[in-house]
Every structure is written in structure tokens, then in C-alpha cells.
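So this first bit is one chain, no partners, the form predicted on its own, shown in C-alpha cells.
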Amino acid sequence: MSKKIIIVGSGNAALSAGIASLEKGAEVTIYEKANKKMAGGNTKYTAGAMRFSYESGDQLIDLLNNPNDERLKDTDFGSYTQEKFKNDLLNFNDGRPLSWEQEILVSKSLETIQWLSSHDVKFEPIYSRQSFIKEGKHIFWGGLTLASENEGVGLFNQELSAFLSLGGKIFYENAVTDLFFEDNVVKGIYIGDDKIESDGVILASGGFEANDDLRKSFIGANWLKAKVRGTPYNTGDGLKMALDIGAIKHGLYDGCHATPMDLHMKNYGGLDLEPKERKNYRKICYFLGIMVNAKGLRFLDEGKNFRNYTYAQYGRQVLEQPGHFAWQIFDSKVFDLLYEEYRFHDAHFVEGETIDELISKMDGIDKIETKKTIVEYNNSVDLNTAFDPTILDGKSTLDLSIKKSNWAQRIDKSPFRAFPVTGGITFTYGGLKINKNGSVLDIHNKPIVGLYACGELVGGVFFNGYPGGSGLTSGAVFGRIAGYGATK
């Protein structure tokens, strides 16, 4: 007799868990509190990119939707070894060694993407965002090479198709309100007063980023000012249900993925827009210019590293500035390198033919100090090093209290543009503790029988940030683990 598995949530982690459980012959049902259009958790809000280790570009070909793309013969994917992936994670650990969860993420990353590919979840090279053309070749620069066609929406649709084709069922507008917990065993769920029994429950319902009270409690009052980037349905329901029956908290509860966002964005990116459009409110090309706060001062190293390794942290630094905002300033030398979100129809910016005209249009700042900051920055730029966005080019500033380490070019070619930004929260890092089978552990580090977790609910994966694309990979890796574990 096949096992009956219930999954709470319907994003990338949930669907990966569902596919894995169905592979093992289980009867799998997903319950999702959103309607069909809004289902998918945060997955639909992403760019659909997945970071994973690989030794050479040859390992990517079988993963591609179009392995005959003419551009491939002029593409250098480089390599992204497990050692490199581990080092990238360590850079965000504030001195912590790699966690067990991070070790699993790295070691299982490639095989998990290959596993998704075996279920016809296919990918394409991210030419527009992760490569630059150099000497006639597409050079991938940040270890992040592949994304689903049609980004996060496409990833969701592909995974949902795989889930349904294997016999999975999904019910929308069915909010799970509690766990059926009896004799120290999770035996099912409640939807209102209705009890639904099962052999295992997998929580894949996301973090608590859309819950004002939990954000304030766990991360701080500043975070009431943050724009919520993703789904409005990630309100910590699964987390609270698990903690209520004795699960242990795990991970960094005051940590989160936080990205610079358009200051005038609506929460959730505007629910009147398609999810793919909502992500266009992020503003992550600061490395091509400078950022100044309300005092007219730079407050971080815009060129510290490739933006894959800084954007998920810099939203926090923007939010911590006076008034919880900043301005990103560029000149026309880099307009053609700015990502599409800077040309989005609802992108807010001001433009001037001169620096003085630009500053006169920038609201909420000390205009005298802003002019001084730009002049000092321009005078400090190393003119002897060539600008090269495909590498950490070392083109830096000299003798500034806050250095720009790479890609420092003078802001001197008109017209000039400035974009107002604030901090946007995508997902939270604090969650639950699991074992190698995806079982949720209690306060005595013992498995809670019948309860599993994956996705944003797994604590200990990220601490002070993460290299871009790791979140979706983590969801798939731990979703697969939970799906297999629940059917054992």
C-alpha cells in the first residue's frame, strides 16, 4: 500500500519534494493557501537561476532546453568547483565554519539539477545577466550560469508539470491551519475544522518575511520599513505550527535575503503585475556607479565583489541608512550595461545633463555633500587600470575612507541618472533543524515522527548572505531529501 504524503506549500522546494515522493510510489497531495494565479511561493518572483558546482561546461549541455544554441560554440562557462562554492558560502558565514546544511547544499547541487533535468525541467544560459562579451566570446563571470526559460515562472511551470505528470494532486485556496499531532506523531493536517490524515507531512511553506510582527520580533523594527519582494503568503505559518509542537529553532533568525529595491515600489512588487515583472523593481547594478545616503555620503564598497555576492546583503545596508533609502548614481558610459529593470516602465529615476542638475532633482539628500562626494570620488579613481566587468578588474579608488575596489569609473559623461532605492526583503534565514532524511528535529534533537521540512524553512543554510542562485538550489536539494525521507 502506497504511503500518503501531504505537502504544505507549492513552490520550488514543495514541488521538488513532491516529485521525489512520487518517484518512490507515494500518493502525494499539495495544499496551497493561495489561489492558482498566486501559487508557487517565492519561486515565481525569482530569475529562475540555480547555482551549482560543475567542473566544465560540458556538464551543462544535457541540462539545456536547446543544446544546439549557436552561441554555445562561442561561450566560455568556465568551471565552478565544489571548493569554490564552499568558499563563496564561507564568505558570508562571519567566521563560522561550513554548516552541515551548507555541506549538503554544495555536495548535492549538481546531482539535484541533473535530477530535475531528468524530469524535463530544463535550463538556458543566462547570457543577458551573467556574461559579458569579450574578444568575441560570451564569458560567464560569477559561477552562476543557468536559469529556467521564462525565469521563476518557467521553473514553477516546469516543476508543476513534472509533479502532475507523475500523478501528484494540488489543491489551491486550501490553507493548512494546524498539524494533526497525536501521541508525539504528526499524523496529518487541519484545514480549518477538517482533519486530513497522512503518513507524512512536508512543510514547504516558506519563511516569515511577509509577517510584520515576526519581522519586527526576529529581525528588528527597521524591517517594518522594508519592501516585501516576494509572495504575501509567506507569513511563517509552517514555522509556527512546527514550533508549537516542540520543534527547535535553527539558524540565524535575524538574517535575511535583502536586496536594493525601487524606493517607490509597492509591497510584493505590485500584485497587479505578473510575477516576472515584479522582480524588475530590484536595483542591483550599483557596482557600475555609486550609492549615496541622505547625508550625501557613500556608505559601502559598491565594487567589493561581483554583484552575485553582494546584492543579497546590500539591501540591509541601504535600509540602515537615515530615512531607510539611498540613491544610485550612474553616467551614460554604463547605461547600456544596466540591467533591464533600470529601463522598466515603472522605474523611478531622475536625469540631468550636468551633475548639478541631477543633484537638484534628487529628493531628501544633502545636496552640497552629494556634490562633494561625487567630486572626491571622481578625483580618486585609478585611471591607469582598464575597466573590465568580466573580472574583478582592480580598477579602484585611491585614498577614500570607503574604497570602491573594482569597476571604479569617473561619473563624468552626460547625461546622468540617479535611482532612489530602499531595502527589500526576499526570504528569511532562520528556520527549523532537520536531519539527513529531512525530518524536523525537536528541542531534544530527536526527529518529530511524521514531520519533514524543506525550502526556506530549513535553518542553517545561510547566515550573513548568500551567493546568488543558491536559494532555489537549496530548495530543490532539501526538497528532494524531504521527499525521499518522507517515503522511507
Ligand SMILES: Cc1cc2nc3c(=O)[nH]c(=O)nc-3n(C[C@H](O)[C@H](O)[C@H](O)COP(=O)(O)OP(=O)(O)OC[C@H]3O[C@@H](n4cnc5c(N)ncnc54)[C@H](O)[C@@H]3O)c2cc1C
Given for the second form:
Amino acid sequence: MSKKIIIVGSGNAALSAGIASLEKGAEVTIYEKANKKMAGGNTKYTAGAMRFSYESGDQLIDLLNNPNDERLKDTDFGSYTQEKFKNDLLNFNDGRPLSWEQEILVSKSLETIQWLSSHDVKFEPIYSRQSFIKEGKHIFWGGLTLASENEGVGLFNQELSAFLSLGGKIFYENAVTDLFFEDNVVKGIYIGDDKIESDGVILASGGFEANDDLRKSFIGANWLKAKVRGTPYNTGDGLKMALDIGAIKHGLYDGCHATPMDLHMKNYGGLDLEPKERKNYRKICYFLGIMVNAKGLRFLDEGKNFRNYTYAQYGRQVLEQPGHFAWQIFDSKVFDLLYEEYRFHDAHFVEGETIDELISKMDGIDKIETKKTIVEYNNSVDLNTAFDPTILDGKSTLDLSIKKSNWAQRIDKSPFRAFPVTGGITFTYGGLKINKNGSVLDIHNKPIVGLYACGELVGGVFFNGYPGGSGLTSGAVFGRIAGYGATK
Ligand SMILES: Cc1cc2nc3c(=O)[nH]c(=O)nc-3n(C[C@H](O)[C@H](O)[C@H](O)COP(=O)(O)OP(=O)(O)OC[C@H]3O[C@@H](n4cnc5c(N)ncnc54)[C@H](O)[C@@H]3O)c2cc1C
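What does the same protein look like in the form predicted in complex with the ligand, given that the last one was the form predicted on its own?
Below is the entire complex, every chain and molecule, led by the chain shown above.
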């Protein structure tokens, strides 16, 4: 008789788990808290970018929806070896060795993307945000090359269609409220008073980023001020249910992915907008200019590394500034390089023909100090090194206490623009501990029979930061593992 598997949530991790369980002949049902429009959780809000290791660009061609794209002839994808992926993760580990979860993420990243592709999930190169044109060639600079066709919504639609065509079922507006736990075994779920029995329950209900109380108690009071970038439904339900029956906490509970966001955006990225538009509230081209806080001072190295390796940390740094905001300042030399999010119809910014006019329009800052900061920055820029956004160009400031290490150009070409930003929380890093089958472990490190977890709920994957595009890959890798594990 086929196994009956219940999955809680309908994002990328849940659907990957569902497809894997269905492949093994199980009868799979997804219960999703949101309605049909809002189902798909944070996954639908994403750009669909997925990081994975590859030895050469040739390995990417089979994954593409359009392998005959004319631009491919003039594209250099470079390579992104497992070694490089591991080093990128290690750079955020604050001295910790690679965790078991990180080893799995890296070693299974390519095969999992190929597996998704075998289920007709197709990808496209991220020309607009991950490459720059140099000598007529599209050069990919950050190890992150592909996104799902039609971004996060496309990923959700393609995965859902694979899930349904294999026979999976999905029920919307069905929030799972508890686990049916008896004789130390998880035997199903509760939806309110209704008990639904199963042979395995896979929690894929996301992190606790949309829960004010949990954010405050685990990450800190500042985080009540953070904008919530994604779905309002990831309120830590699955995490609480698992901890209540004795699961062990795992990973960095005060760690989270947080990004500079438009100061005036609404929470949940503007629920009235299409998911594709919602991500336009992000503002991550700080590396092309400078950021100043309310005191008119720079507070971080805007050009420390490629933005894939800084954007998930810099949201926290902005949030920690006085008043929890900052201004990003650019001159017209870089306007064409700014991502489309800076031209979004609801992007907030001020413009001036002169620096003085610009500063006069920037609310909430010390205007005298801001002018001083810009003058000192301009005077400190290395004028002998060429600006090149495709590499870490080493064009830095020369004598500032807070250096800008790369892409430091003078802010001197009129007109000038400044964008007000704050910190937006994307997802949380603390979660549950799983074993190689995706089983949730208890406080004695023993599997809780019948309970599995994947996606944002898995702890130990990210610590003090995050190389962009790793969240979706992690969801697919651990989703597939949990999906297979639950059918064993
Ligand atoms: C704006 C934004 C952009 C991002 N861009 C990228 C990117 O380009 N690349 C990348 O790798 N990562 C990106 N991320 C991170 C990425 O979204 C997550 O890592 C990933 O989607 C998490 O997948 P998941 O399946 O674990 O959770 P989710 O996709 O959030 O799914 C969780 C689901 O569980 C449901 N749920 C919650 N509680 C219950 C309950 N009690 N009962 C039933 N259902 C429940 C929720 O409604 C939701 O549908 C981005 C995140 C955001 C917010």
C-alpha cells in the first residue's frame, strides 16, 4: 500500500518534497495556510535565482528554457566549483567549519537543479542583474547565473504543475494548527479540530520572519522596525509545533537574511502588487555609490565585495543606524547601471542638480555632516584605477576610516539622486535539526518518528550571512531529501 504523506506549506521546499515523495509512489497532500493567490510563500516573491556549483558553462545549457538564445554565443558563465561555493559559505561562518547541512547543500546543488529540470522546471540566465557587458561579452561575475523562468512565480508554477501531474493534491486556506503526536510518533496533523492521519508529515512552512513576537524574542527588539519582505504567513507555526513535541533547536536563532529596502515600502512587499513587482522595493546597488546615516556619516564599506555577498547582511547594518534608516547616494555616471528597482514606479528618491540641492531634499539627516562626508569621500577616491563592475576592481578610497574597497568613483556628475532605505527581513536562519533522511531530531538527537522538515525551517545552513541565491537551492535540496526520506 502506498504511503500517505502530508506536507505543510506550498513553497519551493514543499513542492520539491512533494515531487520526490510522488516519484517514490506515495500519496501526497499539501495543506497551505494561504489562499490560492497567496500560496507559494516567500518562493513566489523571489527572483527565482538559484546558486549551484558547476564546472563549466556547458553544464548550464541543458537547464535552459531557450538553449538557442543568441546571447549565449557571447556569454561567459565562468565556473563555480564546489570549492568556491564552500568558500563563499565559509566566509559567513565566523570561523565555524562548514556545517553538515552546508556540505550537503553544496554537494547536492547541481544534481538537484538537474533533477528539477528533469521535472520540466526550466531556467534562464540572469543577464540583467548578474552580468555586465565587457568588450562585447556578457560576463557573469558572482557564481550565480540562472533563475527559474519567470522568476519566483514561474518556479512555483512549474513545480506545482510537476507536483499535480504526478498526482499530488493541494488544499488552500488550510492552516495546520498542530501535530497529531501519539506514543512518540507523529501520526498526522490537526487543522483546527480536524485530525488527518498520515504515515509521515513534512514541515515546509517557512521561518518565523513574519511573527513580531518571535522576531523580537529571538533576534532583538530592533527587528520590530524591520520591514517584512515576503509572505505574511511565515509565522513560525511549524517550528513551534515541532519544538512543542521535543524537537531540538538548531542554527543561529538571532541570525537572519536582511536587505536594504525602500524606507517607504509597506510590509510584506506591497501585497497589492504582483509578486514580480514586490521585489522592486529592494535597493541593493549601494556598491555603485555611498550610504549615509541620519548623522550624515558612512557606516559600512559599500564596495566590500560583490553585492551577492553583502546584500543579505547590510539590511541589518542599516536597521542598526539611528532612526533605523539610511540614504543611498548616486551620481548620474551610474544611473544606467542601477537595477530596474531604482526605476520602479513606486521607488522613492530625491534628485538635485547640485550636491547642495540634493542634500536639501534629504529628510532626517544632518545636512552639514552629509556634505562633509561627500566631499571627504570624493577627495579620497583613487583616481588611477579604472572602474570595472565585472570584477573586484580595487578602485577604493585611500584614506578614510571606513574604506570603500571597490568601485569607488567620485560623486560629481549632475544630476544626483538619493534613495531612503531601511532594513527588510527576508527569512530567518534558526530552525530544526534534521538527519540525512530529513527526519527532525529531538533533544537527544534521535529522530522523531514520522516528522520531517525542509526549507527555511532547517537550521545550520546559514550563519552570519548568505551568498545570494542559496535559499531556494537549500529548499530544493532538503525538500528532495525529506520527500525521499518520508517514503522510506
Ligand atoms: C523578496 C524575496 C526575494 C528572495 N529572492 C530569492 C532568490 O532570488 N533566490 C533565493 O535563493 N532565495 C530568495 N529568497 C529566499 C527564499 O524565498 C526562501 O529561501 C525560500 O523561498 C523558502 O522556501 P520555503 O519553501 O522554505 O518557504 P516558503 O516559500 O516561504 O513557503 C512556506 C509556506 O508555508 C506556508 N505556511 C506557513 N504556516 C503554515 C501553516 N501553519 N499551515 C500551512 N501552511 C503554512 C506559507 O503560507 C508558505 O506558503 C527571497 C525571499 C524574499 C522574501
